[in-house]
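There is one chain below, alone, in structure tokens, taken in the form predicted alone.
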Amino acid sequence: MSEPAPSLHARIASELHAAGRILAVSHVRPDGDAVGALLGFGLSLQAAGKQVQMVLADGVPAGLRHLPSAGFIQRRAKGDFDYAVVLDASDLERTGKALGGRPADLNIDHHVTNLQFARLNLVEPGAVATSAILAEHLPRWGFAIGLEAASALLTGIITDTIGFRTSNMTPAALRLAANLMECGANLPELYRAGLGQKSFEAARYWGAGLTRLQRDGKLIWTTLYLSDRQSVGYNGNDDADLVNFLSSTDGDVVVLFNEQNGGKVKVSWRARPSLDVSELAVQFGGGGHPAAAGAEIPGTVADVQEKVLEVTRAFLAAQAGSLK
């Protein structure tokens, strides 16, 4: 009788312990979960004696540089590696050039639209954050979580759940947060730094978007232009978390259009519970979660807005019709 195949977790643990030089990357325009997962993973494996290079093509956003060891994250990989890990990215394109064309050995993610692109894929759509997946499994794989790694992972959970208030929150996720606090992570301070504090430039950037806020029934949208970043001195290419603030308005769906370099527009959707806007993002080559999804679409802001708003209006009309 043949031996049973090892479980996915057994294979992940075995391969991580066997690897010597590890490249770990996450997605462009990194959020708190991307940075938190990358640092939590990288620092935990470094503590076990592994050589880990942590890479973000866009670097660490200013609002997350308070995290211990954030300075270890590089924009480009250097040297050779025998193992490559992609964290919190639903497809390889989302990593930019961080992998340098190298195939991924391991993909750890929680997006329902993940393309399962690596040799080993640990995708848990029910998890509140990729950082939560790591907080649960790193100790099971034989890697202890120290103070700095715990702080990073807790930041990932806090920011991706918008302070433990997204509709996918679970008792298990709260227990994971408690475990990270027991590792030394300071929840009140991480909450303040990750969600409660904005730079002066980010606040002015929000102002530009808020002045353009528009509404059509239960659909709300606004736009951020490249010129807005320049005029207020905001150095990131993200929306400074404005879309999550707008998700607290009384619309069913919120859309934020964020003009990017290279003739593209980053579109972010947020929806009330029970609506799945990830299917809209997929139509435009993106992905995400049912209540929070996005896509980067080639074209002018006006053209992209017209297409996206048309599809989103049709989606809302279909949802309203299904309730009759």
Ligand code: 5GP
Given for the second form:
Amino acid sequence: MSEPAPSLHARIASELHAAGRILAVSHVRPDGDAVGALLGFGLSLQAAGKQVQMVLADGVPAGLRHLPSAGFIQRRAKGDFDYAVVLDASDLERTGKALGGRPADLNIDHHVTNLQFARLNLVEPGAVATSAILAEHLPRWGFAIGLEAASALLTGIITDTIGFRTSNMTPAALRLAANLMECGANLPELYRAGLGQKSFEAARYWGAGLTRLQRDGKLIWTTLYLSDRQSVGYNGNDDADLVNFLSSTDGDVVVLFNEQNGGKVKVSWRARPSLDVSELAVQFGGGGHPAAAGAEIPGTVADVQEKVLEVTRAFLAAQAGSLK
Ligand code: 5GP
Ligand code: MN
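Can you switch from the form predicted alone and show the form predicted in complex with ligand 5GP instead?
What follows is the whole complex; the chain from before opens it.
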């Protein structure tokens, strides 16, 4: 069990104020919340006089490079640190090699599947984004949020809620977004750049996935192959948010298979409200939220598809049975 909230917050605040050289990292295939939380945290602590190195093993994806100071995020930690912070990742493996083998002092996250792997773990599964946790607590811990940090944190909230429309949205989350606007963050511009804008290559990559869309009852799935990235010139190893678009189709569960280098397949599940696909992702060594979860599974696309579709069909059948 973690400690009661008040003493946990007091310890986090005093440890962050005592730290000198901080390493802050987030997860592989970073999304808007990973980059937003990392910049929001890193820039706020830098403004308080801390040395903070921000590291993402996969670097910043093209679609998030508009964020101010994103260019300071590195792919590898360099130098010595006295404090290590992991943001928006529910297990250590998700960070890639960003920590370089160092133990994590502090983990701030909002995944229900979090393994509490750090010395101090602030995990709020009710929070819409790790960026929302930071928007709420950084000022309480004594770290002011400036314009650039606010823009990053608002981007994390916008992207993780797909524009304030996921089923976990709350009035409190909207108030945090409003606070960030009051710090100067430009909501319409960040919304457009973080969520609305797609590169030409990303649109063609979507096209490859959309032509392969399949359906079996309430289950919808598609596949992106490594060869698709090459043929359309898409540089990322993510799905360019295709699965979030597919979550607005009429399936109960949507699954996206994204072939990765090294004989692995990244699987993303999305579910309609009231279903919990995080338990499926956990079965395959991954994690996430009830409505959005993922896992990286070794094997060929065909093998992984067979196993994942079988388990997901059984999950849907069990749901249908329990409603009878
Ligand atoms: P996505 O499928 O869009 O990558 O991720 C959906 C949700 O599941 C996100 O909250 C993400 O952090 C989580 N997630 C995705 N892949 C993994 C994984 O391999 N391991 C864990 N622990 N969580 C994952
Ligand atoms: Mn997140």
